[in-house]
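First, one chain by itself: the form predicted alone, in structure tokens.
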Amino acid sequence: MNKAGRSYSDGGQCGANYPNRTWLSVIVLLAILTGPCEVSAGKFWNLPPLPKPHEYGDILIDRLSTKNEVKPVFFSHWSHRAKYTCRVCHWELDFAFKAGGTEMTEADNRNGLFCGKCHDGKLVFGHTEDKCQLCHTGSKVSNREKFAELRDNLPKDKFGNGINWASAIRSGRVKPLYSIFKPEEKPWEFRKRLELKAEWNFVPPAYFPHGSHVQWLDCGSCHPEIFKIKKKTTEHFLMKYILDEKFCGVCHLRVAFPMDNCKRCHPAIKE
């Protein structure tokens, strides 16, 4: 998935900022060669390498198990995503979004909490010592089969896992529960379209649509802490960073599609 010629440097809100001058000229010089959007901004980072489509999202948890001589719990997030909405796990169950950023205990989930909210023995296996080996695998492992059955009937995607979760849930053809403490509750309709402008000229904006994003998350688990709430106010939004799995990069490298697909968010960009 990952495109091959890539080269990666420092770079600006979707690509300002660039330090090597020699680099900097040869772009600009590209630029007005070519014309406006020409020249990809895809085209000057090293992505990071993905893994397969049924494996993409999947996270070991290991705060504390290898601490206590127990296998790292293997954590699947197509096989969740396809009944929950993201908020569910990261807002009401109170995970943090980075894997062992959170710190949870078997007590912990035994008394209800974390996992231990649908892990209960009633709505899905509970944490008794039989099933243990079903979470702390010590290793991903994705059953590839169930993945394809899952993939084979919702909307495609060229990237991430291939499935267009966006789409999936927009035609109805996934239901994610929004919330398990208020089922009946539904996604805030708010459809705001933001318009984020590249700092180089041949780089057209990149639109950040609110109406995609509100039917998976909270508006609360991007503001403040990762965007402030105010446009243009948040420091050091540079590719550089959403690259380092900060603000986009926090969905967008790991879980949502990757940052492979530039047009999903510079819709005029040119690959």
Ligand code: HEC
The other form holds:
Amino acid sequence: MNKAGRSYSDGGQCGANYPNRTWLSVIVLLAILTGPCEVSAGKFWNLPPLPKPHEYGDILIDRLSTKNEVKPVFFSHWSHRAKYTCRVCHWELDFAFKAGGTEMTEADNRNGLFCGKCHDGKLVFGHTEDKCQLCHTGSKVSNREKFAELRDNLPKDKFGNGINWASAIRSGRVKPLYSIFKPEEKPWEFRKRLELKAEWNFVPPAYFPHGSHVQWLDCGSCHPEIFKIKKKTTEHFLMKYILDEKFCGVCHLRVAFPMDNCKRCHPAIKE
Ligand code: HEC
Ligand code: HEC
Ligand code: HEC
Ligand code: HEC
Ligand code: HEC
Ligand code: HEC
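Switch over from the form predicted alone to the form predicted together with heme C, please.
Complete assembly follows, chain above in first position.
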């Protein structure tokens, strides 16, 4: 219960230089939540910079490439997630939720693992001499026009890709594949919505809807590694850890809508 030890970023016109961090935190939080000051809530946290909508979720993989004198590998989430759920790649094909975190080699790919499960020259381009540079681009090269076309047809959101992916899948406007091995497999009917109350009663609770998540993910994507399965047993469920890529921050910093969107998790928060 070391509340004094929580470090909020000191930035912002409301905070000024209070020597005591506990009070600084309280004042900053009150300012955020009661809103006498015009600064938007997001400015008090060290939120990572937001890429442009067509680049949100784009990554470069360079665990082995540079070392082996090829350019790093480009991967775009929006172009893939419109066709495949997270579950296909991050559960069935075993990709890590971290760029460079998967132990994958070119040989694995050519043997039909990882990217090679789909990039086999049949379903989509494969690992032949004329195609190397489509993956080994060395930079993020998401296709703006293709993105604009996709986004135009999908429900909008303020942050991230600017697409409300939860609503897109719910309404059937995207129909990403749930399983690449068992086409008949369907998401579990598990819709429990959890209220995650803050320890401080002036912070409006965050909500976690299982229903919107299990369409994209497997129970095993989150339990037990990211969250214990019993409510209120995950310790240190605090924004500072979330912003450190733990808990909700595993996905909601770089691929699922970003943390800037306070209201989507804390519907009653004042922005
Ligand atoms: C579908 C995407 C894709 C294509 C096409 C592709 N690669 Fe790769 N390649 C990867 C990925 C992913 C890695 C792992 C990257 C990393 O960790 O840096 C990789 C790694 C490599 C490595 C690093 C060393 C090793 O053994 O893993 C070399 C060299 C390489 N590729 C060469 C090639 C060549 C040559 C071609 C064309 C014949 C090619 N790649 C085509 C995705 C691709
Ligand atoms: C077609 C495959 C594919 C799909 C679908 C996919 N991902 Fe990924 N994702 C990857 C790969 C590949 C990486 C990089 C892994 C590596 O480098 O080891 C990655 C990395 C990530 C990362 C880390 C990003 C970073 O900057 O470090 C997050 C978070 C993530 N994915 C979340 C998701 C979520 C959430 C979904 C579903 C909405 C999703 N992914 C769908 C393949 C996919
Ligand atoms: C589950 C299947 C699947 C996996 C796994 C997969 N891809 Fe793809 N990828 C596709 C399909 C299908 C397309 C064609 C998308 C379209 O219709 O435009 C594609 C397109 C691409 C493109 C073309 C540009 C774009 O983004 O549309 C690149 C580059 C690419 N993939 C890289 C990768 C890399 C690198 C990996 C592994 C780290 C990977 N893909 C894993 C299915 C997959
Ligand atoms: C992806 C969901 C999500 C988003 C987006 C989000 N939060 Fe949270 N937040 C949580 C969860 C989960 C908790 C822990 C449970 C609780 O305190 O309600 C939390 C806790 C908090 C707390 C309690 C104190 C603390 O240190 O954890 C504050 C204050 C807070 N959030 C403010 C914000 C603000 C301001 C934003 C927008 C910049 C934001 N949150 C965006 C999920 C989110
Ligand atoms: C995106 C992450 C995520 C996915 C996917 C997910 N859960 Fe959860 N689950 C959570 C979180 C967060 C909690 C709350 C943990 C806490 O409070 O410590 C939770 C709690 C639970 C609880 C306890 C609920 C309670 O009221 O005590 C059960 C049971 C549960 N999950 C089952 C499942 C099942 C079954 C699936 C798959 C159908 C699933 N979860 C998928 C994140 C997830
Ligand atoms: C493993 C990845 C992952 C984790 C961990 C995760 N989410 Fe999500 N979440 C998603 C994806 C994917 C979506 C679909 C929307 C999108 O991609 O922007 C989503 C959507 C949501 C939505 C919107 C639901 C709707 O129907 O509009 C809320 C709210 C949300 N998440 C809250 C949370 C909270 C709170 C936590 C932590 C307790 C959390 N999420 C943890 C991946 C994740």
